[in-house]
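Coming up is one lone chain in structure tokens, specifically the form predicted on its own.
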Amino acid sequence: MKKLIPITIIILIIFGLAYVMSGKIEPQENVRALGKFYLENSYFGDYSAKSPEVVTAILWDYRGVDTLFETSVFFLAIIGSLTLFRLNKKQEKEAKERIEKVEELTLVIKTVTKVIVAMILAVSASIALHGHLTPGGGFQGGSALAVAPLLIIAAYSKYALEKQGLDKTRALILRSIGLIGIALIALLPLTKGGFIMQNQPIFPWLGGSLIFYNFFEYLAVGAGFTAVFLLLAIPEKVFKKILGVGE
């Protein structure tokens, strides 16, 4: 039965591609009124977000409240994951003591990991901080950023991160800073006679508030995923012994 599931998925993908390539799905020739509004007002126009990146303008400006709720749902999922796999300080200490020797990968893999992690940090920051100018944004950048600690956990172990000061608690603090930053940027226009999440003319420079939203989203997403990874990196047999599961 389990083997039939991937086979079924592959067959559905093949049929879907065949249907698309058959020409039965015709491309949209005319731009809809709403799409035309976004294209005309992303960088120019009376309701401009002053951003040449239309997708970011739509996400954080024209439908920013909706994006804010989507972000809230995502972080409630993170909180749920942390609640399910939570350990108190005593249990975390016990988990560390139960692992007598952490198995690390070879020197070649660890060296390559250092280079790749440095590249990931640079690329993810570029994706987030240039999200108001080029394709990208805070969520995409934060997701890319979370790959760096995941690689370190795989090559070195979770304790290598914790020795450098990036433990679950600090990851949660960074995540909270990201969420607070988003909330402050959203409420700041109200102090200047504007509306919640209003961009221009409250933030009169290129991209306005979009770069701040992207930065804090980048911080919150990357730190949120990292906190979950650190908990999931505890070996299953150790986790079960601590919680008394399966004994």
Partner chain sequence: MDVIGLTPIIPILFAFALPLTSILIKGNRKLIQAYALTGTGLTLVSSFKLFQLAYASENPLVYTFGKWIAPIGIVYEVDKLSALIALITAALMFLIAIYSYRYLEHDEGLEWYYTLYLGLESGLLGVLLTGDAFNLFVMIEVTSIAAYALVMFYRDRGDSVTAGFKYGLIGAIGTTMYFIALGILYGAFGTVNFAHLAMKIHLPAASFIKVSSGYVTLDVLLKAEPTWNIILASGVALALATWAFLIKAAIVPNHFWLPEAHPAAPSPISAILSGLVVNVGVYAMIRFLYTVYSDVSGELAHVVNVLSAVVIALGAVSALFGAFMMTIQKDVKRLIAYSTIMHMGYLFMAVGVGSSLGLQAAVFHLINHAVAKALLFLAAGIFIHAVGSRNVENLAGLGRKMPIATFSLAIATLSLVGVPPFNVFFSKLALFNALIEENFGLALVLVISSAIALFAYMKVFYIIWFGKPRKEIEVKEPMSMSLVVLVLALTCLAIGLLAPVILDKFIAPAAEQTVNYQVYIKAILELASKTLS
Given for the second form:
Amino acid sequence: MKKLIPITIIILIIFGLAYVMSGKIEPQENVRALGKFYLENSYFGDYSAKSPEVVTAILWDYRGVDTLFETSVFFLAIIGSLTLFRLNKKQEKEAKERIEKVEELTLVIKTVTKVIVAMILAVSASIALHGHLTPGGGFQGGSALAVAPLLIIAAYSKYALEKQGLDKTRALILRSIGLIGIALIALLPLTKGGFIMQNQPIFPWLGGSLIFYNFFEYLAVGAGFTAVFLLLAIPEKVFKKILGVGE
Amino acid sequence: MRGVISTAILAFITYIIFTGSAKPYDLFTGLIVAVGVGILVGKFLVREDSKALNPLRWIWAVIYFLKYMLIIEVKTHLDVMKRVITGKYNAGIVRVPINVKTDYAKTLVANSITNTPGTVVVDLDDKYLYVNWIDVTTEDPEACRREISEEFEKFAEKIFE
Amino acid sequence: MDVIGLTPIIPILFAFALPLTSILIKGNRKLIQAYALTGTGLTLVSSFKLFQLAYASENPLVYTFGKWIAPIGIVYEVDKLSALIALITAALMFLIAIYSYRYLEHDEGLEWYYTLYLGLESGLLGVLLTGDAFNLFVMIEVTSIAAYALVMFYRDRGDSVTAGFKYGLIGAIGTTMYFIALGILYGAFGTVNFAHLAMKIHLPAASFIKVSSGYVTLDVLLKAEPTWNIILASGVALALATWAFLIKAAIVPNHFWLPEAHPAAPSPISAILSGLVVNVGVYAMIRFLYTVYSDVSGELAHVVNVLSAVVIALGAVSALFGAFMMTIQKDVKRLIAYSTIMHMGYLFMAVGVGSSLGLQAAVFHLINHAVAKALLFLAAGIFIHAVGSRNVENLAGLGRKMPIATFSLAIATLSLVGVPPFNVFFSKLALFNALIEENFGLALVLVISSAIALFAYMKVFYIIWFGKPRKEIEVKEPMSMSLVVLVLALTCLAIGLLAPVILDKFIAPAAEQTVNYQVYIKAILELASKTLS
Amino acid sequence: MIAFIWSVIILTLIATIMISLYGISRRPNLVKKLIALTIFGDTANLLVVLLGYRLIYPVAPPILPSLSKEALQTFVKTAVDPLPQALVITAVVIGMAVNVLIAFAIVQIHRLYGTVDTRELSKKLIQVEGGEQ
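In place of the form predicted on its own, the structure of the form predicted together with the partner chain is requested.
Next comes the full complex, and the chain you just saw is listed first.
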């Protein structure tokens, strides 16, 4: 009841203001000149990124630098998280050992997870590799990819994942490779006398360099999330011991 | 290289269905992705290649799918609808022995039971399924098995064992 | 010309590869240090080249990423102001990288530290070079996120994690505000490029620009009318953006994160945060007020005037508040952090004045403050490193054991309070001249707060030099750290001695070019017609 | 009528922003602060996406339906503005990155102090004030 009154007031104010406002604003029916330029030129036209997906064309071609640094923001966030939860070699080994028996989920979930993981890998790759044709792209694909390790951590345990060789270090290596790939694709045009992040005509086919960016971004984001999940899956006890904080 | 081919087929089919088109680009990237997925996770999915690639098992799987969807599901739906209308039910959890051995077969049986209305698997261990049943007619495990899961197990055995 | 585009890319590339490298070299500290020095060193070389180019050229330099001219793509537009601050930034980052090695000798995680450090450098340089308002947002975020993480570097200490959390939360609010402002700017003007925005704002008066490139599509873009009421939109957008910049620069009432965040970080990072990261807010403010919204007329001028008045008032409050808070601090680094708030107050006062003199003073003071404040934190860091405490009382009497550090600390404090012949004196003089033109009260604020600050600094200095040591500890002066500090101290002196020349040769042209929005727009347009023809 | 609904949507978003800011500043629980922050960021993103919307029928997403010149004509007439969407995607990723870092900080605070309540935290912080390095 106590919450109802402010909510009612807010709603009334909104409707009242909207009534006043609605006479004054005209609904927007046209795109702005810049938006129209992108719509016209993304695939056809002389100034084209050769991609029918206009948003991806803007992301990785017209305004590619934004995306390059957006990726580095995410990279720095993950590095920051690793810094917060950093472990030295000995502690890392400790974190990899099971301190107690881990309760795994039932057989049905484990079996289904196996099949689903394979399907998730295929689906996420499809999202990433069709980023220049349909909605989606490297980041979206990578986020979908990261669901696979998350499911494994939930259904089995983080130790199962590490036993199969996917530990934090490997995830980090994969992430580094993805990012270096992006940076190299961005710098490649310089060798041909172009500009940083130039797409056409240095990569002349459909989508141009967008495919490579999407692929590397897919790898980097997937691996980055995996590293974060692995870190979060370390039991609280281990960390408290490392930090020297009592229960 | 265990399980690569069968997993790759699964991944490829998923990829093409999800993409929704089969242009050369899709087929080509799909193939690469499928092989990659097969190499990565194949060994966890498949224990014996000869079993997984046996066409007879696939045919049985298709038959089972059709029968399950068209006959068993309809039958149980009607049954539950009747119960909803008449209000006649006698719910309870029963213990049902399970005879199939492999993980996939067990999963198939458990999921089949859960997916039909009126029965839900709440837990399972090595020998038994614990099923929440809408109409407990018997508490004898073997009788339960006959009522609930025998048909599923028959097929599961043919497909996976 | 590639050097313009490459300057922020070099450090980020080094940051990308550092985790992999550190795994390959098995975390060898010396190699990681060498790697970091290579990265920052190359960036320094690149920004020095940039500096030369910018000062040799009449117009701002433009680099088109992906060959897309503005406003289609992102351009880096480097005028003298950007190049000058970029050089200072790169130089300080390089020196502090040398200093960091010894300071962090007891801590693990050097590779993470340097990854974030290089990311931070890339963000700072990107902020300075970019000619696109949305790219500015992205680069501010790069800077901020690295800063948040670095504040939390001592992850087992509750105060630094809490301070980092607070900093992150407030920073995220600020940048989201700025993002909304960008949305409004795009909604109204249909562009997020600085030069293009400036053109749209000055459109009635900008008939001097030949808006014709011979290429139809571009003409349509350039001639497109603003779609909304630009006065209202500018007002809201500027208010939101200013709020964001006030948060980034820690001006009262958005200052509260700074006195916690800056001391909590390792001293080299405190130096960067106080010397360079807060400048982001000032620089962005200058870009908006002096380049995009310079010389506007009519109702827009009214909007800008109100905003300037608010900025000046908040700046004055910050200056006094920072000065008073300095006197009651026991923690050395916290004291210096409050001094940062005070100096940011000066800068905003000068920025708000809106005259060319004010801008000159602001730019000169920004540079001097960066050098002197970094020096102060680094010099204090040497003592803190030796003792392991930030409490002033515990540092008592250490001064006589570390002559170089003490000497530098003395120069830093003398310089910051404004004693001739050190650098800050001359920028304070310039500030005084600029402020007294506007209002006598503002100049008085400057004088009073400086006097209070002098008192606060002298107290610390007295204790460190003459105080009785609490307990005898063996201290040796760490050479690599002391040398860096000495270099900075001499720089302070040199800038002070050469102040008239520097003002004349570097600061005045930079300020002049910044205010000249016509040149700023022209550089973009000329390049556009050249690329398209 | 359309204009009225349009105004209601925009005002609702602005109200959400206000409420989320209230949440960030007033809620004592750090996790709730973070949740309020994500609401704030998402609302800002939604606001910017709305800027690119067109109040026409039919309206299309900015993806070329088929690779032919004929399709382009109707496409340009019906598609929404792609630039705000691109900006928002960038902002979404950045916002998420910041949230990840803040969430990790909260986890770490909880490990160190055993609480995520600002009132208790400030009590515990005073005890270590003037702390040793």
